[in-house]
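Here you get one chain, nothing else, as structure tokens; it is the form predicted alone.
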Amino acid sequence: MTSTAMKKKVLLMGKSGSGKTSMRSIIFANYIARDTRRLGATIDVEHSHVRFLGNLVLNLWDCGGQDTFMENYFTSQRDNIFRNVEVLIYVFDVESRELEKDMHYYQSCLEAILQNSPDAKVFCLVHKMDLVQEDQRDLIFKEREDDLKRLSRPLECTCFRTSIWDETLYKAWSSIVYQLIPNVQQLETNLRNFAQIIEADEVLLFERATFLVISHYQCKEQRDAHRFEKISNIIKQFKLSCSKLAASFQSMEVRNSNFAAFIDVFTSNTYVMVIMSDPSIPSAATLINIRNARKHFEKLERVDGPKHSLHMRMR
């Protein structure tokens, strides 16, 4: 398969000031939340190509949200903007005082998507949720989600609450990118086999640059439903701290009386996290098993990779 065929066009849209460029900069450009304050407004459309998992390239169109630009997107630029779209991500400022206008622009986007890219997946991010009182967040998000799902028909939309100040941003973007990975089912099957072979409680696969979770398998029930996004956020901040000291993060082992967690470079495009609770399995054995599985998972990242499942001997 050619590299052109693996390009996925992603539209990032929403009113000016809704937070589109800030979230893009945190996920793909290694900004920390407080540094996004110095970002200026996006003028017209900013294009960026983000290589993801080697073969997959996200062709990201960050569309400025000023009224003049928005009107042009639906008229003179309509075909160019909305043709061949794989994913539309529409960002709403939860505290916007122009909700009616926001919804009007969103519906105009949907009409253009239906006309030009009817198979596109639609995601709505109700953003800046940190500005809402904590005891009101569930209610406000549910109301907004219901309105957006109703307005989106006949298209299906998936809604997320997000903030640049916590792990919700990673949860949303992990879910979005997951939809774009071409061989994700095969990847998950092999990750399950790997977890079972090495007797792990849980195995997570992170994309190397963004540290978004792209696949996981758990053998034991875990209590924290938000643990993936929290780990993404923590480790990415730690990686950034290392880079400021001219050091590079490669691996980590955390151990207590209940479990051991290993984070290690896995393939050229991923990190792996392995959770073990069996005290009879030494760290060295787990690290050897991670090393032995690398070559197989490297092949899986190529679209024409092997169709067979992972089989390996325990050390």
The other form holds:
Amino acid sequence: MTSTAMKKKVLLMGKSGSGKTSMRSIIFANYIARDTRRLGATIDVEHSHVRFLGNLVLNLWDCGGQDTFMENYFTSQRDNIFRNVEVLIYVFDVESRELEKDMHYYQSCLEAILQNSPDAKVFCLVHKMDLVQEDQRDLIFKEREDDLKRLSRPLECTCFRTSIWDETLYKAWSSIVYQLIPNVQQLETNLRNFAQIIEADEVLLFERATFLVISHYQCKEQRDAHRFEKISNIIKQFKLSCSKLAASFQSMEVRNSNFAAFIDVFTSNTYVMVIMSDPSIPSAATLINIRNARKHFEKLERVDGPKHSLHMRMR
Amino acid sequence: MSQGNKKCGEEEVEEDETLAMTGDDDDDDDDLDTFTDGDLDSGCEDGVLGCRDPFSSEVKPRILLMGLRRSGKSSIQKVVFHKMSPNETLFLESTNKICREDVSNSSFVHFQIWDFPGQIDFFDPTFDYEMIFRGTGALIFVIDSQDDYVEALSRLHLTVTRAYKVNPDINFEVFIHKVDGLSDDHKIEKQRDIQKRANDDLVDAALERIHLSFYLTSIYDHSIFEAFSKVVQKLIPELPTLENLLNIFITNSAIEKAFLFDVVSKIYIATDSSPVDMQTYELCCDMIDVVIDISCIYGVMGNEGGIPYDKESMAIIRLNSTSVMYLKEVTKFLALVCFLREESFERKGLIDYNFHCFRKAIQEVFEVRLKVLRSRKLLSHRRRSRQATPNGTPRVPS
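We have the form predicted alone; now please give the form predicted in complex with its partner chain.
Now the complete complex, all chains and molecules, led by this one.
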């Protein structure tokens, strides 16, 4: 890895069969949900380096969840695994019959984290929610969330309910990745200026490969609070359908009498989505504005690079 | 007396017919009018009177979904017409009574889906299968390919022979369903086997003239939509006209392929004469999904129900392989989805003008249809009021 890249270590842990590798494959490796049936059990730890937003490298440690491995992690491999962790993601299978054991392992992880990486952020994913009857889902998730928050003290944990079959997966991972982006505030300020200049209702910035929402601006209340992850899901699914035809999608424009949406390549690492609610503004105008803004945002990305490498050398 | 009047009525209608396109037995409405269930009775009445008057049956063409218990009929209906995700169909409960679903309000295709519970007893006197089969345009029999299909085949035979006796014009379609778990070779083998057995049964009963069409389907991919598209296309009398219009449009606009889709169900009503590539069809279905999903999030004002698909709906998707997909609204229920090269798309103004002409032509096709149907309805009403018993009092329709 070049020295200009920032490496962040992300631990993905949980019992065997809880869905860690499937999640990782869908978000980072362009699997569709059905393809994950083919995945086998992860042996020991699978390391993958995922390049995110150009100069950010996510060092994913997908730790196999079988008992023998888990025991190993807390003993001989303890320091190796739990040191320098930025984010711990713990996955719980909602249908698990061994809740006690799950919680026991979780707590062991937390202890190790507290010792080795006390500043790490902890996320708990209650996964496979599609297997629960729809009317029970909120209730069951609330129960688990309360238990987990209680068990995690003094550490704070953020809980999400997820399933690989809908957009909840994207919501969780967007939030996780958002915590890792170094210059998020700056991005959001620039996005706001851009949106105001072109008179857009909403502007979303997506990471190019995963289509996770990394930044957004909205000028007024929108009806759907879950739209970010829905859009991620929709576009990602479409991208994958295109790849079946050996084509890849480049840009999109959708209109009806109430709105116009433009999705286009933005910088080398991002896609942008612009929503205009004044349909009288011709497409060409918005597209030119997006094109002109590109250069500005590209510069932003490049400026950050060297700054970070300086930071790393100083450490 | 009444018979004589009826003959007059028929002739009048025939004159009107020459101005319109050829009409025939199954009428389907267009989206400019809706007919009530009262029309169902007129069909029965003619049956009772003993003469098959082809112009008075204003019953919407019915598509019947039949098959053994647990073969997948309700799931098919939910996935195709109610946008249910295939995974959610696991939670559907067994149907225990005949469910008649009217998909006329949101779909161009005005038909009724009759979802029968698995075991229908034809000998049950309370079940008036004659009435049901009479107005049927197509009968889809669903066979679970993952199960033993001997019983399914005997039921298929029984159903088809019964239905044929009542209405020989029904299209018989067999869906060999749940093939998502099978390999390609396996699929072909199963289809061959089922086809052979079903046709042998018919030959044994001296009914070779009954034609069965077979389709391999699954709700987990696009095959169920493709199969439904073919079934529905057979029931649309205007199909050759629509195809012609599409051919003219794409030739003049340098478009490679165009489909006329029913937006809600993703069934395609018509396409141009070039061969249909399944993958292209799937990509178009996916495009419709994306457009509708995004429109649902951002394109709805206030608290309107239904899908936010309106007159101005349109979408352009550019693919890296220098192809462009273009979607335009044609009617309240129909959308045109085309594939063209990027160079051709540069002449967007010309394409839009051609599209404008095409759209007008499609609407004229439906207007003519409506005129024909309205005149038939009027005649049918007149006929009913003229029907009098010999002593002059008007007969009350039963």
